[in-house]
Every structure is written in structure tokens, then in C-alpha cells.
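Read the single chain below, which is given as C-alpha cells and is the form predicted alone.
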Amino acid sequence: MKTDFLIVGQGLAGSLLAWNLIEAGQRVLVVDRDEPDTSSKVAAGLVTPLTGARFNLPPGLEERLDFARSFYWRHEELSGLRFFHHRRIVRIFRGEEEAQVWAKRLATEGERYARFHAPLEIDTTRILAPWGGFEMREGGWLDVPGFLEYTRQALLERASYAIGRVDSHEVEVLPSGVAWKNVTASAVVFCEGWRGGQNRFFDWIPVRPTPGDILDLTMPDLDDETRILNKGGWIIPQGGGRFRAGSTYRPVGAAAEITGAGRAEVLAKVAGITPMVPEVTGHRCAIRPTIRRSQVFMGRHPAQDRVAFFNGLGSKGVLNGPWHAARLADHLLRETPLPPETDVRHHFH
């Protein structure tokens, strides 16, 4: 079988990355291990665009943003389903301090904040909230694995997707491209998540495998909330009095197995926003490519240019996936210049 691009992985970074190449007229063969728990499948999907206890706006955060939207909602448009979820975010300090830097962020940068908050309005008996905090506009989830299936439907239907696991060092690099088993391409990328790191052309990158638990819960009495509630934990509504919660970072090279502390872990962060008692009807655990400082690392392997690498999207994939992937894309296709941070040649030494 001859291809344009043969894709390993296909979890978010892999999906974007062949949207991203279809869309250019490019033909892909995207190979995945079609596992269940993944740690794409398993996410939250959060877009969140005020992160951490400091409230960053991180550079281009606008852009990003708006390219994210645009991308979800056009393939929305074309497949009458529905991933992303406009939704506000309940956003509750958890201390005193918390309260502070805020204060001093509409202080001194209001104008540039003033697209992104709202005044907090909640129900002091349901939500706890006893520093404040404010109401996060323009943020929402994405229903990662319902987008994740509708492009492996568009890539079956394009005979475009392969369940199998591809070793990397039964991948040949050829002057022309690369083969592996009877498939032949112009070139290779590896979106395989925290895999990674074990990569023999990527295994220099440091990608850390760091297991972490989610919870579907059932809570009747606050069945009419629609906002996402975020504070040290976040609980996204689900409709009809369900709900997901999240999430643990367990040590790095943890095992992804349930377990009691996990569980544990998740509804106490539960507890810190509600105190309505849930009830458990689910819980799953799965691994995150973790990359220092959350960095995304794409672009060609240093020595080979037919081989290349997608990974690292993070818990701001939803809202950064897009845009990085257009970026791969008119690299992988154009050449044109990756931005230095991103670009995993900038960071061999």
C-alpha cells in the first residue's frame, strides 16, 4: 500500500494531524492499537483559558481559541454530531491568596481579562465557595471520544485506518521515505502519547507516563447545573444529574490500574465544591504523555527527515491541538518554520 503520511496513534494529536493533512489532499494511513483507556479517550476534554492558581493568559491564547471553535464546529457542520460544549466555568478560589492575585490581575491587565470572566453567581447550599471567585467565560469540553470515533469512521470510509501496532524499529527509512510491512510513505509521524519516549528515534525526548484517575457520578440534586465547576478538581456536567470528575496525578511510571485511593483522591476533590453526596457509576484510569512544563514537541527528527513526531498536547490539547496540528501540517507540507519551543530539533542537543 503506497500513502502520503503513515500516522501512528490515532488519539487527539493523531486525529488533528490527519484532519489537518485530508483537508490539504494529502492521503494518510493512520495506525492505532484500538485500545479502550487511553489517555485520549479517558480525558476530560477541558478548555479552560485561565490556567493554574496565577490565572495566566498564556501568548496567542486568543488565536488559539478562536481556531480551536472554528475547527470543532466545522466538522460539526459536517457530520450533524455534536463534540464541543460551550460552557461557562465556575471558577472557585481556594484560598485567600488565590483571591488576591486575581484582584491584582483585573487591577492591572482588566482590559485584556475582561473577554474571559463574568461575576460569580452560585448557590452558596450546593457549591462551596467561601473566598469567592468568578465565572470563566469562553471555556467548554470537548467530547474527546466521540471525535475520536467519528474520524476513525472518515478514515475507515477513506480506507485510511489500520489497527495495529507498529514497532519502531520495523520501520525502514528509505531516501524516498519510509516503509514498514507492505505500506510505503513519503514520510512517518509518531503520535503515540506517552509511548513516545520509547521511541528508538524519539527516545531522547522526555516523555513521562503519568497515570490518572476520572469518575462518572451521578448527583440528582444538582441535576439543573450546567456550569463546569473547577476548583483543585473540576465536575463537568453531563446532563441529567451525571456528571465526570477529575483528576489524580499519580507518580510517574504508576501503574494504570483502579484503585480505592484513586477513587479516594477524586471525590475528595468532590467534596471541596459540593457538598452534595455523589454516587459513583463509573471510574477509569489511564496514562498521559507528560513533557516537561507541558510542552508540546513536533516537527522532524533531527537526523531524518522523513520522520517525524507529534506529542505532548497535554491537558490544553483541546484548546492547543488544532492549531499545533495546522502548524505540523504546513511543515510537514511546506516547510514552513515551526515555532522554536515546539520544534523538537530546536530542543536536541
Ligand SMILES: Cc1cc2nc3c(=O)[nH]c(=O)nc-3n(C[C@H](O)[C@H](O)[C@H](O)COP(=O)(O)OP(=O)(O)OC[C@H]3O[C@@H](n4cnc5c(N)ncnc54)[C@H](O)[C@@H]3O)c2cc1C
The other form holds:
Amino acid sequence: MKTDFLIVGQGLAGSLLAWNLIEAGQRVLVVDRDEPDTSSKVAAGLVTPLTGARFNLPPGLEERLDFARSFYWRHEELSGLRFFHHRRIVRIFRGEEEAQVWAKRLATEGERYARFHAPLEIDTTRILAPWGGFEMREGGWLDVPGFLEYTRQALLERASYAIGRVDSHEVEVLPSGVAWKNVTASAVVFCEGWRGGQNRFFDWIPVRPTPGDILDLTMPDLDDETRILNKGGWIIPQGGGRFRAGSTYRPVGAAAEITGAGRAEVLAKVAGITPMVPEVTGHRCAIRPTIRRSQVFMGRHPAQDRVAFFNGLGSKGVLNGPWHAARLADHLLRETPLPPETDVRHHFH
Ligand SMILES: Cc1cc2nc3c(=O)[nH]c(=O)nc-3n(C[C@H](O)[C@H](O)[C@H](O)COP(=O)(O)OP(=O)(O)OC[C@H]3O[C@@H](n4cnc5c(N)ncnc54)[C@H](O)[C@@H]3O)c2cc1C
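Since we've got the form predicted alone here, give me the form predicted in complex with the ligand too.
Okay, now the whole complex, with that chain kicking things off.
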């Protein structure tokens, strides 16, 4: 079989890249191991514009945010499906210090932040906010498994999807492209998530596997809440008194096992947000692909033009992924330079 791009992995990274290449008229073959508990399949899919204790608004965030939302909305229109749930986020301060940082932000950078906040309206018998908070606008959550399944079906319709494991040792680099089993392609792009650093071409990139837990909960007394509740940990309403809650950051390299400790850690976060007592109906754990925090790294191998990498989506893949996938596709097709902070050729060696 002949194709233009062999994409290894159909997580969020591989899916986003595949769409960009297909929309540019390229043929792709996406090969995925079809594992049940990958980062993308377990992820909460949150898009949180202002993160961390300092509510940073880093340069470029607004462009990436607008790009991501219009990408998902465009695919909703194309498919008639719904993936992106635009929701306000109740950002509850974790202490007096956060309240002061936020007040200072508004006093000194109020205009930049205006788009992102609204006054807090809560029932303090149901949501615990002793230091106050605000409502964050322009965020929401992506149904990542729904988006992946829609993408998989679209790839299947184009005969562009296969279940399998691509061992990088079996990928041969030829003068005119690459070969793997009976597939020849002009290039291969590895989008392998946390396994990205085990690849023979990219084992010099420090992909740090960071496991995390998510719980499914029911809290019937909170069933009319539609906003995402965030106080470091978060609770996402799913309708009908069902919620998802998370998350943990286990040490790099720890096993992605379901443990009582993981469950207790998430429940402690929930208890800091609401006095309602949840019933746990599900518990999943998966490994985030982190390189340097949530900095995406991508691009061609320094010595092998036909071999490329797209990884490091970290805990902000839903927000950052679409913009970076579009930059990578442009680079692969038109040699448009990558943003230097993302280009693997400029880092790690
Ligand atoms: C608990 C948790 C909560 C999260 N919450 C959020 C959140 O709220 N917001 C957010 O933006 N992000 C969140 N994330 C992170 C998000 O999941 C990632 O940013 C993103 O989904 C990573 O996508 P990926 O495609 O790089 O990796 P993956 O999802 O790991 O996909 C890699 C794919 O490649 C396949 N694969 C690997 N090697 C091979 C091979 N050699 N051959 C064939 N197939 C291969 C794997 O099976 C997998 O399907 C969370 C993650 C976790 C674990």
C-alpha cells in the first residue's frame, strides 16, 4: 500500500494531524494499537484558559484557544455530532494568596483579562468557596473519546486506518520515503503518546510518563449544576447528577494502576469543592505524555527528514493540540518553519 503519510498512533495528536493532512489533500494511513485506557480516551478534555495559582495568560494563548474551538466546532458542523461543550468554569480560590493574585491581575491587566471572567454566583451550602473566586469564561470540555471515534470512522471510510503496533525498528528509511511492512509512505510521523521516548528515532527526547486518575461520580443533589467546578481539582457535570472528577499527578514513571490512594486523592479534592457526598461509579487511570510541562514538541528528526514527531501535549492537549497540528502539517507540506520553542531539532541535544 502506498500513502503520503504514515501516522503512528490515533490519540488526540495523531487524530488532529491526520485531519490537517487530509484537509490539505494528502493520503494518510493511521496505525493505532487500539488500547482501552490511553491518555486521550481517559482524559477529562478540559479547556481552562487561565491556569495555575497565578492565572497566567501566556502569549499566544488566545490565538490557540480560538483556533482550537473553531477546529472542534467545524468538525461538529461536518459530522452533526457534538464534541466541545462550552461551559463556564467556577474557579474557586484555594486561599487568601490566590485571591490577592487575582485582584492584582484585574487591577493591572484588567483589559487583557476582561474576556475571561464574570462575577461568581454560587450557593455556598453546595459549593465551598471561603476565599471567593470568579467564573471563568471561554472554557469547556471536549468529549475526547467521541472525537477520536468520529475521526476513526472517517479514517475507516477512507481506508486510512489500521489496528496494529508500529515497531520503530521495523520502519526503514529509504531515499524517497519510508517503508513499514507492506506500506510505503513519503514520511512517517510518530504520535505515540507516553511511549514516544521509547522510539528508536526519538529516544533522546525525554518523554515523561505522568499517570493520573479520574473518577465517575453521582451526586443527585448537585444535578442542576452545569458549570465546571475547579479548585485545583475539578468536577465536570455530565448531566443527570453524574460527574467526572479529577485529577492526580502521580510521580513520573509510576504504574497506571487503579489504587485506593488514587481514588482517595481525587475524593479529597472533591470534598474541598462541595460538601455533597458522592458515590463513586467508575475509576480510570492513564498516562499523560509530558515533556516539559505542556509544551508541545514536534518536527522532523535532525538527521532523517522523512521521520517526524508530534508529542508532549501534556495536560493541555485539547487546547494546544489543534494549533500545533496545523503548524506541523504546514511544516511537513510546505517547509513553513515551526515555532522554535516546539521544534525538536532545536532541543534536547
Ligand atoms: C487523567 C488525565 C486527565 C487529563 N485531563 C486533560 C484535560 O482535562 N485537558 C487536556 O487537554 N488534556 C488532559 N489530559 C491529557 C490528554 O489526554 C493529552 O494531552 C492527549 O490526549 C495526549 O494525546 P496523544 O495522542 O499525544 O497521546 P495518547 O492519547 O497516549 O495517544 C497515543 C496513541 O498512540 C498509540 N500508540 C503508541 N505507540 C504506538 C505504536 N508504536 N504503534 C501504534 N500505535 C501506538 C496508543 O495506543 C494511543 O492510542 C489528561 C490525561 C490524563 C491521563
